[in-house]
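In structure tokens, one chain follows: the form predicted alone.
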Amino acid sequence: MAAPVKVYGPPLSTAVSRVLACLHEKDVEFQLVPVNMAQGEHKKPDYLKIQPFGQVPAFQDESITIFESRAICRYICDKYADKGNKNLYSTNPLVKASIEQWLEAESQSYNPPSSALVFQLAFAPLMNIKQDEELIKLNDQKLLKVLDIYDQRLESSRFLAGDEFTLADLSHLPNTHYLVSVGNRGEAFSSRKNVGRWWNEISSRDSWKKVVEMQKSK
């Protein structure tokens, strides 16, 4: 029997838990290896061989290691195919070039200004660092335009890229979760009917329920 693969870093990173929704969802044997990065681990000589970068997550699978979540969620999805939820990256030419774009949409439009408000509204305090009101100012009004397009959208889809769940809608569970659940930014997506909508679903999946209780336990 193969060994698990393995996840290297802290569930509370929204990279990290990006990863490990994704093997829940395709039901894929883990292991979780912690990195403690308030101690520097992740920029150490061994750490820094199968992350580069010196970020988390790495992943290790047997003899390949990958980092960056949404490569690493690539992969899984293709290897595991056969696995768990086979919609959530189809082998499909014109249902994946839909998920392709919106996996996209969410790392070059989302993800932007999301992350940004994340680490001002739930990082910054924890880490006694000033809260930049100019820049969260900013990033709410960024944020708002994309929502505004998400809606759009989800007004004649289910989800972003058709009919079922997928890889493009996991992808924006980690960051959303924050800015809900502690950025007081609920209304921003309750305040859009499809927004809303989609938002209560896919957080409602079971994959992403036990990601949260990960993070509740560190």
The other form holds:
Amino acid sequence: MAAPVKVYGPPLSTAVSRVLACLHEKDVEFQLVPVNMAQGEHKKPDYLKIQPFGQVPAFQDESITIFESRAICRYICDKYADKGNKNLYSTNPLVKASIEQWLEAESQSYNPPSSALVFQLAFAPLMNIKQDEELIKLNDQKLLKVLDIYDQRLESSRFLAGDEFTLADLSHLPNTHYLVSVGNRGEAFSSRKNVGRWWNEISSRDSWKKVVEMQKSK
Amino acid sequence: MVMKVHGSVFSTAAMRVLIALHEKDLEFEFVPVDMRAGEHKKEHFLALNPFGQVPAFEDGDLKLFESRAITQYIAHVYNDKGTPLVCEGKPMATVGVWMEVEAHQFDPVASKLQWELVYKSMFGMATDAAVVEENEAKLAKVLDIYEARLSQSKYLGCDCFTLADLHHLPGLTNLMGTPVKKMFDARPKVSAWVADIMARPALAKVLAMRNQQ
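Alongside the form predicted alone that was just displayed, please also present the structure of the form predicted together with the partner chain.
Below is the whole assembly, all chains and molecules, this chain first.
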């Protein structure tokens, strides 16, 4: 039996939780390897060997070591195509193209404003860093514009890429969870009919509930 | 029905797609979008890309946006044509990593520098020296990591040219015409890699498209 894959980093990290959600969806056994970020472990030579940018997560599977959460998710879906949720990253080229489009939209349009807000609203207070009101305002505006586009898309589509829950939807879970639970931004999602419906559905998945539990216990 | 690319030859994102199509020797129709006139924010374009950004792409009934999703589609579906732009099996994992590195580590910084050093003057706006300095420092760190990577691998993703390298070409084309060039020149492996990938005929064909506009 093959050794479980290894994920390096704390579940509280949005990027780490993206990978954990994917592993749960695909029913792939994994071992979580702690990285003590408070002590700067992620910037030390041993860690930089596996992730040269000094960020979490990093990932190992047999002899392969990779990083960047969305690359890790794609790898997991490709390697374990027959396991767990087979629709997550369809092998059908036309369906996959749509998944990639919305995964890139998440990466390029949703992630920048939502990440900035997650840092300002959820993490800065814990780190005794003063919140930047201008930055919050700017990114709130950007986020709402993106949500308007999502609401229009989700009017005619159950999930972003089509009728099935895919990697494109999954990729939104980590940042949105913080925005809604700690960042006081729930209304931005619930006030948009289709976005609200979509968020309720994707955040209720067993895979995400397991990740949230892991975040609570670390 | 021939593939269509909607965009501007001066858009870095559109260039990414055009280069991929030329690498694969694929026939396509280029549909110019008049961005100065705000065409990309009008109804008929928003139907192709609701984010109001170029490029948009059509292949038969398939419509796509996001340049990196389009290049991936082209690379996989037309795998047997022209230059292979992805790998099979194990090396693809690492190609995937460096595609994400371009998107998340290189492009945000490169874009800010291009805005300050290339685009602002086109619009009669003044360069912000502080922003340039801040982003040059960030780029230096990224390029140091690239230098280490390219000491172990001929190209970023693996030993052949792939999308991981291609995606950098539009940004590099702009930056190598600015003082930022010295940052690439100062790192021998990076410098050799830049020279190599910028010498590819597909890029020359796309730049020739620019000169015709």
